[in-house]
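Below you'll find only one chain, the form predicted alone, shown as structure tokens.
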Amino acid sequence: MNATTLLLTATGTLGLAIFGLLAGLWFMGIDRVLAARMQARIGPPIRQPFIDMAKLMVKQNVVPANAIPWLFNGAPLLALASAITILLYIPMAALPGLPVLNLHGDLVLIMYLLLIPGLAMVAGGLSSGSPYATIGAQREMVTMIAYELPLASTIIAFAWKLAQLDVATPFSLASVAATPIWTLVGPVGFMGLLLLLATMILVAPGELGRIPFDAPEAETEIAGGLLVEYSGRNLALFSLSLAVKTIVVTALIVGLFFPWNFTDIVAITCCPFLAAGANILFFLLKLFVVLFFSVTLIRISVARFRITQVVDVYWKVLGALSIVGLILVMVDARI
């Protein structure tokens, strides 16, 4: 990697990680007053995220006296660090030199990826020593294994249609983002197409650790599980890393069902920078769509599951409709 390239991705690593920071704690503070004015409460303000980070940043930085200090600190930087990586792969509006790591994205590295703010979180609540925290952590190893099942199918279907139209690379993001898959398939594939899209709306809040499917903290059960033992500068950046992966999450769906931009639609000759704009108000669009139908939604319209039915609905609810899907798509191609 020369000189140039290394400067370019440097520099596009630290905008792609402010952005996440930012539009996440933004996102995250239209979801509380959206919440709110459905359940016709006021509610806190949009920057109520942004003032509780600060707080934080600023409060005493406790470790438990029985803890293993340098992995319960450790933890929420690992969090963080690995959400941020994750944006570098992700497509999003069609800018200059994004993806950061454009030549190096596939779907498997990002569903992997995708468990290590999770797995951080987990090493997190363990080493705290406290017995909330251990079963909180011992509930998200079991909502990881759960949802694995309707994500990995999702992603199958995705690449064995692009492999069927001998796309070069059907793994890639890239190709994924080029070739909006709608347009690829018949009225078979359409509904195939529509579980699959169904099943990823009801993946992200378990990603996110969203009710329904937020056992792992369940605050009225076992006092905010993974961290109970978290506080000032830590728990602020497990904040951060959920708002950062909240940004991921959405812009996944959004990448792999809804790749359109702006000026795929309208077309804008006039101005670069017009056009530029317009791209990423629409993608901004796109994830605040995504976001109120996978979160906000699901969140005001159902109660917390208990850890034995989000496995229920994980694996035989929606890794059943994922799999019919799927089916579908492959059907579709024969037809």
Partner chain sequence: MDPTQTLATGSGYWSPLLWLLALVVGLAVALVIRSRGRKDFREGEGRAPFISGNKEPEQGGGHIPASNIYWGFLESMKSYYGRLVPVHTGVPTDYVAWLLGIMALMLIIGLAT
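Moving from the form predicted alone, what structure would you give for the form predicted together with its partner chain?
FYI, this one's just the chain on its own, none of its partners or other molecules.
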């Protein structure tokens, strides 16, 4: 590890933080507009999340009387900072230098880092001193345990396939992105991958706390749960961490299942900047498509699950589906 690596890590974190925050807020705005249109409403302007953030920043910050102040105020900081760090491990648009920490963190690390923003919300909720927030924190813990099984099964399927092909770093997301898995399997494995894709599409709303897996917040039931006592700049930070996590989760699905770049489909040899620009736009388009199918479409189609149903869906249905998917990928290699 040398000074260049440290400098690249620091500047890369800063650059990706700006990208994650801006892109995340824009995508949240697009999600809200599309959801409104599908419900025959006009909906807010796309920039509404930016307006919400500006509004929250001028609102008073209320710390409940029986809260633990340092934990209550520290949790939103940790949630945002930890969400930003995950961006450093995710390949984006074949841009040189990305992922910033390519050979310094693997898919298993990403899986665990994804838990930290959730744990920060749990810590914040438990420190609020509110019964609603405590119930929300409890539900968030259960939701996190629930989606781990299908997520882990999917990651194991990818790593197993790459290890079988003697790829040097099978747990690297950059290796997965450089080796599109759809081209490596036969019909049986293809069916297995479809099951794994369906699993990941349904893991995303759980990771992001969106309907139907939003039992930890459940506004109509526990008045916002985890976040019921949060206001002002603390609530803004939690909202920003959700925006960054939106990019993280969708980029993870893109990296695993749709790693192709625009220049893989249409060769642009004349100028590198044009190729990079086309790849970035194509990457954002892929994020949008994943977000639409995994968050927007699902959240306007179904109602909220109870917390026991969340566990049923993730462990009994998606857990079984993802393991069948993993087995099909393994069987495919034997045919």
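Numbering follows the first chain given and starts at 1. Here, rigid core means the biggest group of C-alpha atoms that superpose within 1.5 Å across both forms. Please read these numbers as outputs of a predicted model, since none were measured by experiment.
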Exercise. Comparing between these two forms on the rigid core, is the C-alpha shift at residue 330 2 Å or larger?
Worked result: no
